[in-house]
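Here we start with a single chain on its own, the form predicted on its own, put down as structure tokens.
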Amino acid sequence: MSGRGEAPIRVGVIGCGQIAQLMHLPLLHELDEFAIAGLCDLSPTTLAYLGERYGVATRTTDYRELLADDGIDAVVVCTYDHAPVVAAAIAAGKHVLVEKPLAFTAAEARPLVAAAREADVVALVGYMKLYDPALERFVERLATLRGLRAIQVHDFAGRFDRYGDLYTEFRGDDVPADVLSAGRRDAAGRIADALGPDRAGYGELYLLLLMLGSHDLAVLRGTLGSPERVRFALGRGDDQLLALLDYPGGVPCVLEIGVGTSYEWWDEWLSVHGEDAELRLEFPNPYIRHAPTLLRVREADGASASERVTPVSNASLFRLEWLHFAGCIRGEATPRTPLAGGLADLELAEAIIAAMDPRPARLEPEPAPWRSSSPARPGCSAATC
């Protein structure tokens, strides 16, 4: 789909931080299917910089102004707190692509799923990995696997600072610190309420599961479906967790999520083991455009063994995601990552925390170490993530 001959879909970008600048804005500028029609951010200097760079006159620090603009057909939500913006966008009749996670809690996500179902809008969660041609081929090969015995999902990530040599990113410093901290405190309170008093102390670990691990939960669901239950879960501090999930037929799935490594490689993969074959998806650093996911197939070959490693595609997953979004809006495609999937992943994340030993909230909680700007740990602004 080229988009030529049709009016471009006019998109408003809400939250102009890292992911918007590195991925979404360049693609919206490139693709004929879209036009950048408005920018929203808490930082006026960021708005000024990006507005000049992309030639966008409509700029605001209040997303409600953008949603009230009849010149906006769709929005991409890249803020820290997604649910209120998604709710307002659906109510305003705008199509929505929301970065993961859909919300901070399942309770916040459920009315969004219902509202999107009732409204005449397209609403997708930005699970770009589910558009990966390697994942599609993995699913095809999985259908022929004999005797599924075990599943493993592993994500210890790697360094988060190497992308700085690849892209230009502007960071405004004119958002008051108390505004940022207030946003975090509000979200933390809602998360604590959702986890309950016995496990409110896992708030930072739960956030890590949403910020880093939600893609892994989505990939697991998109390839093997949802587990029947969480049998066991263990948290190690605020930056590492392990869970054992049960799949139909008693097939175990081991899930490991963590940060803090200073690996110079990206350590994220999904592996399934059958009676005579192993399938493995090895994901690249998501900050590097066009890096292929590797599909590794190891299987019995007579009296010996064979192993094939295939870099399936160099396609930009964010680009495929945007093209799919356009196809859905124009009635040419069925939503692949609807909000219901984002809700299912939040429900699983909460179930993982519920399976851990009790950990009440600390009287004076400290920021989780993974929030720092260390090369080994991801940082995230409460204004624009």
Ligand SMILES: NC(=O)c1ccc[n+]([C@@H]2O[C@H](COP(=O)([O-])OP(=O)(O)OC[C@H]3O[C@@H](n4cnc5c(N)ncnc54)[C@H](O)[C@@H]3O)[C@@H](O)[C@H]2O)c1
The other form holds:
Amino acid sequence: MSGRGEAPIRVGVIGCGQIAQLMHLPLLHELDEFAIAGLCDLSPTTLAYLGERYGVATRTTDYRELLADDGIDAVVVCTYDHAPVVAAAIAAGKHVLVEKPLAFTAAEARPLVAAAREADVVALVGYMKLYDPALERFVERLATLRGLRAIQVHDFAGRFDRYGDLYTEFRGDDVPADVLSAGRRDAAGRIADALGPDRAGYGELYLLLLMLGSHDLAVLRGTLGSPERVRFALGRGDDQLLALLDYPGGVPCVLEIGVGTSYEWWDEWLSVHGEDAELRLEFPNPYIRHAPTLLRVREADGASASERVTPVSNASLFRLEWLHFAGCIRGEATPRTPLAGGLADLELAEAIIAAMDPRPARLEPEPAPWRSSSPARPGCSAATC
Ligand SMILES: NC(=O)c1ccc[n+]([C@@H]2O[C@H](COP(=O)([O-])OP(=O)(O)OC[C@H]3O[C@@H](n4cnc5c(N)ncnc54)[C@H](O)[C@@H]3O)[C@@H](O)[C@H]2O)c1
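Could you output the structure for the form predicted together with the ligand, given that the previous block was the form predicted on its own?
Everything in the complex follows now, all chains and molecules, and the chain you saw is the first one.
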């Protein structure tokens, strides 16, 4: 779709940190379909830097000001705590693209799904992997797979500190630390309430499922649908978990997610095993804009075997996501990643934690080492991946 000839959709960016700077702002700048119409961040120096860089005069530290602005048609939500911003954006009649996760809990997400359904706005969750042409090719081949026997999802990520030289990122240091820590504490309290007293000690693992893991849950749902139930789940420390999910027909799905490795490769894949073929999607580091996802198909070749590896597309998935958002707003496409999917993933994340052995909250919770803000472990910087 070309935006030429049509007025660009005027977007306000709420939360101008890493993902906004690495992906959303450059894409909004380059796509004819959009104009960057406003910036909001808690950091005034970040606003000043990005406002100059992108020539945006409307800058505010209060997202409600942006939402009250008639010059804004749509917002992208890239803050830490999404639910209150999404609720206010829908109420203000703005189209919304919200970064994953949709919210911190399913209870917070349900009213957002209902509000989006009732409002005349487009609301999408930023599951860019669901726009991957390799995933589409995988789904096509899956439709002809005979006798599905097993599913595996593995995501140990890899080093998060290897892409720093690829991009320019500005990080203001003028947000009071107590504002940030109060926000994190508030979210942790809501999460503990959702997990219940017997499992409140799994807050960090639950966040792992919401941050890195929500991509895996979305990809699973987008290719194979939702599981019937969680049969078993196990946490290893605060940075690794294993779950066994039941799919229709007694097909087992093993889900393994972790951070904190120092792998120099990106270790994220989905595999399905049929009677006579294995299909596998191997995902690249999502921060590397044009790295292709590999589709690997192993099957019979006469009386022998073949293995074909296809780097399906070099398209930037974030760019495809934005183009789809424009198409939905212009009535040319039907939302592919509506808020309901974000809710389904939160429900599954909660069910996975509910299947673990009880682990009540510790009296004095220590931040998990991979969430520490001082010198980042190579495995994960801010764990917002
Ligand atoms: N799709 C992906 O692959 C992907 C990758 C990374 C992050 N994310 C998601 O994007 C979100 C942001 O992640 P990040 O890595 O950019 O984090 P970040 O900490 O670098 O940026 C967050 C920014 O939001 C600002 N902010 C926080 N609360 C705010 C508020 N109330 N009003 C205005 N600004 C506010 C902060 O000042 C900060 O600049 C997370 O929810 C994360 O899950 C998605």
